[in-house]
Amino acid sequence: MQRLKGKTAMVVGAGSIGPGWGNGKATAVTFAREGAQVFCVDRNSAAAEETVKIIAAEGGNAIAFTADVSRAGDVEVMVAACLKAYGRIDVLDNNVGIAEIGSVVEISEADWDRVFAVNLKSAYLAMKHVIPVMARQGGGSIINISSIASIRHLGISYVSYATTKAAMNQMTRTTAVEFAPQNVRVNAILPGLMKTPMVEHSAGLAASYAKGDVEAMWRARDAQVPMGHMGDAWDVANAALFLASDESKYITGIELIVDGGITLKVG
């Protein structure tokens, strides 16, 4: 349908931590399939290149870029490189995130700071440098990938992850209001229990669910969802596509929950 034809999309976290489809990888490919030229950013250069190869093989236009988006200098260079390559940024998808297991009593100060830098500071820095570009262009769409852990306790002790995502929601709301006059839309997606490489490779999650048994973890997570199964990266990608496209041109400041109904449950 070419819903993003003529747009440049920057996907931060466009690689995947392992084989399969992570949210960022699926989103980058979906954006390209819908006509966007995609600037694929990841800390892992090989992962970003893999996403670009998939897009190129399908006839799309994409560039890989390596950056640690928890560092201001990297983000400045990243934005400049995208502008040099494509001349504009119409869509920003903030998709990096890590989950560190532990309550406030258990988690170390160093891990707390690291989770905040990766999950929250990265989105702040990206918006800080991209919003002025979008404002000069006459508008744009920013999509922050949050989590239902920001609004519910999911039975897993990862307070730093949940807290960063809750802060991301409020940062999304306030930024949406402040830059609405410049036609810069800012929305959040709150994925539920997803079957992605990030979850599969999180030893802490597997240990919390099923004593390290990944297959048992998948079954336990499926059973938690009213629809009877987890979502996948394409569910997140399709939600991002809607928010990136002009179909959502009058939508800003929302939290789009993609969770198979799990947040509707009492327990």
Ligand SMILES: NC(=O)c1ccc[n+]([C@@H]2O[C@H](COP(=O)([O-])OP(=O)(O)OC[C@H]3O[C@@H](n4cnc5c(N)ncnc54)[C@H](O)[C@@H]3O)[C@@H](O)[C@H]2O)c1
Contents of the next structure:
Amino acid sequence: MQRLKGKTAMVVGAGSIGPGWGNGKATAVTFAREGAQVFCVDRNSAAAEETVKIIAAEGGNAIAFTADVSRAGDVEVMVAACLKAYGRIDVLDNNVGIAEIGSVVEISEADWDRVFAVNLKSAYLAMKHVIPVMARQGGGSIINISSIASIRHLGISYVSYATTKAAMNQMTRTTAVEFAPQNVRVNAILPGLMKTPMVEHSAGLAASYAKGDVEAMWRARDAQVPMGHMGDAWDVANAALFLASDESKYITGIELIVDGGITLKVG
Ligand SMILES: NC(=O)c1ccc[n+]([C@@H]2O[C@H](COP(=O)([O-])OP(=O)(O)OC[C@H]3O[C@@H](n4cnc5c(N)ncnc54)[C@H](O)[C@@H]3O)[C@@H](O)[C@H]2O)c1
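May I ask for the structure of the form predicted in complex with the named molecule now, the form predicted on its own having been displayed?
Next comes the full complex, and the chain you just saw is listed first.
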């Protein structure tokens, strides 16, 4: 359908932490299938290259770029490189995120700071440098990948993760109001329990769910969802596609929950 024809999309965290489909990788591929040229950023060069290879094999247009987006210098260079390559940025998808297990008593100060730098500061830095570009162009769409952990306790102790995502929601709303006059839309997606490599490989998640048994973790997560199963990376990618496209041109500052109904229920 070419819903993003003529647009340049920057996907930050466009690789996947393990084999299979993560949210960022599926989003980059979906954007390319809909006609966008995609600037695929990841701190893991091989992961970004893999996404670009998939897009190229399908006849799409993408470039891989290596950056640690928790660092201001890297983000400045990233934005300049995208402008040099494609001349504009219409869509920014802030997808990087890490989950560190632990309550406020358990988590170390260093881990707390690292989770904030990767999950929150990265999105602040990317928006800081991309919004002026979008404003000059006459508008753009920013998608911040949050989590239902920002609004619910999910039975897993990871307060740093939940707190960064809650702050991301309010950063999204505030920024949406402040840049609406420039036609820069800023929305958040709150994925629920998704079956992605990130969940499988996050230290401590399988341990917290099911004593380290990944298959038992998948079963436990499926059972929690009213629809009876977890979502996948394509569910997040399709939500991002809607928010990236002009079909959502009058929508800003929302939290789009993609969770099979889990946040509707108690327990
Ligand atoms: N999978 C779920 O169940 C779920 C649920 C809710 C929200 N989310 C959110 O979805 C997002 C991630 O999804 P994914 O499946 O693509 O994860 P992923 O870990 O597979 O991919 C994220 C990519 O980001 C990269 N990255 C991490 N830190 C970076 C940094 N500082 N600079 C540049 N790149 C960096 C990683 O190398 C990785 O390739 C996160 O924001 C996560 O919180 C996931």
